[in-house]
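In structure tokens, one chain follows: the form predicted on its own.
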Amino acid sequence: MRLLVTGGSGYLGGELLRRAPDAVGTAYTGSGDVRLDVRDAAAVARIVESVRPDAVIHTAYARHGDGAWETNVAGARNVALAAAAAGARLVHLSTDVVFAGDAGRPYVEDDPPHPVTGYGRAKAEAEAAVRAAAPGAAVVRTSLVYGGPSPSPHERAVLAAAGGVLDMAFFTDEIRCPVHVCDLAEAVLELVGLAYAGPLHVAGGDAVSRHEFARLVAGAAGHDPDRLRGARSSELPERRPLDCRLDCGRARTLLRTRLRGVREVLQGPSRSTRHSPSALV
């Protein structure tokens, strides 16, 4: 199967390429097989026509900054249109913050998006664009990604704070379902070979606050978790999604890949150095 991965220099994209070394990866910045700005529809079409992929995994995105909306929305639309024109299977990566975080329960796939942040609005719009352009695409909503051969941005912030390099507090009232990058990559690659269409929630088995997540990461790396300060994001002037737990029951039924909880990965007795942030710094 010929596989094209956008955002190949990113955290998840890099793991996908490590697991599928024959795949072609694109990158806007950093290393990658092919340079690509997904905002350029003609360039996207040329890449897809050149690679002739059987499947496309779209991981490229921009968290913030100039051009973020165009990257997330127009970029997703461009990739979906090109994949559909080529008859390629598409798996699109999205996020739990397409939800407002005020349901008081885990979100299921049929819950309508209701974002409250700019990034969430862009990713919700991207989901709609993808489903309109490529109705057979799978849309994977996931959560905080961590682990792998190098620390994720979330882990780097935690380790810097735990080491006294960064003065930062971690929210006690924002609940997420962190997922190990290896589990997520394996699940996405498995999904490529399935005919599933529409949203699918693929996240870790534990719901934890950002503060608890930070304490777990710090402790696994040999730092004192008590050095990490907590704070309440609900006290900030701008609204943030608080409880973005994802119900992953559908994914557990559909996929063979086991989506481990962060406590198992970072506290479990069988935790190996490959999964330990202490081996990543």
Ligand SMILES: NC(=O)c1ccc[n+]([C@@H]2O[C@H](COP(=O)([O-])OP(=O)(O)OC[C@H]3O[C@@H](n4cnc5c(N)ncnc54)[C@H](OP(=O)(O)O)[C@@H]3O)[C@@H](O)[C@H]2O)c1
Given for the second form:
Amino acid sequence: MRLLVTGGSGYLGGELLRRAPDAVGTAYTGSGDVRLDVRDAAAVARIVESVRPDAVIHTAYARHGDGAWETNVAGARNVALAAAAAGARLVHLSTDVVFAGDAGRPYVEDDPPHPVTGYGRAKAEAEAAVRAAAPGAAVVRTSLVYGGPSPSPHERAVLAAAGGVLDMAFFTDEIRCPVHVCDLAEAVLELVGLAYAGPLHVAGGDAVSRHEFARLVAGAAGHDPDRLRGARSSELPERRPLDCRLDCGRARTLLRTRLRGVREVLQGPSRSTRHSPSALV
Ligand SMILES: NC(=O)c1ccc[n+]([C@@H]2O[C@H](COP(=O)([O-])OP(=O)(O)OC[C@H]3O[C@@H](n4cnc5c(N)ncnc54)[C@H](OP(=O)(O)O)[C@@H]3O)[C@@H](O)[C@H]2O)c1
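In place of the form predicted on its own, the structure of the form predicted in complex with the ligand is requested.
The complete assembly is shown below, putting the previous chain first.
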């Protein structure tokens, strides 16, 4: 199977390439096999034509910045159109914050997106563009990703705060289902081989606040979790999605990959070696 991974220089893309070393990965500013700006439709088409992939996993995105909307929306559309033209299977990565976080229950795949942030709006628009261009694509909505060989941005902030080099508080009222990057990568690779189309919720089995997540990460790295301050997101002037729990029942039925909860990974007896304090600090 020939596999093309956009965003191969990124956190999830890097894990996908470690697990599928024959795949071609793209990079934008970082290092990788192939340099690609997904906003450039002709460049996307050229790469897909030259790699001739059986499947494309689209992880590339931009969280912030001037080009973020175009990268997330036009980029996703360009990749989906090129994959569809080549007859390649597409797995597109999306996020739990396509939801407003005010349902008071875990979101299921059939819930309509209702984003309340610019990033959420871009990712919801990207989902629609992907589904229009490539109706057979799987759209994986996931949550906070952690657990790679080097700390994710979420983990880096926690470790800096726990180490006393960053003054930061963690929200006690924003609920997420953090997912270990190995579980997510494995699930995505499994999904490549299935014919599943449409949104699929793929996140960790424990719903925790960002503050609890921070405490777990700090504790697993040997820091004192009590150093981490909590704060309430709902007291900020701008609206942020609060409770973005994802119901992953469909993924549990469909996939062999077990989506472990963050408490199990970071506190359980079989704690991953990727979480030894030396790997995190
Ligand atoms: N991380 C999370 O907690 C989280 C949570 C929910 C959903 N997701 C979703 O999961 C996916 C992967 O996230 P991640 O954390 O692995 O991302 P990441 O580490 O931030 O990596 C982003 C990747 O996108 C590439 N990129 C940025 N702009 C580009 C452009 N214009 N053209 C081509 N490539 C570009 C970057 O390339 P360079 O580094 O080479 O510049 C990098 O490889 C995203 O779709 C995201 O929405 C992530």
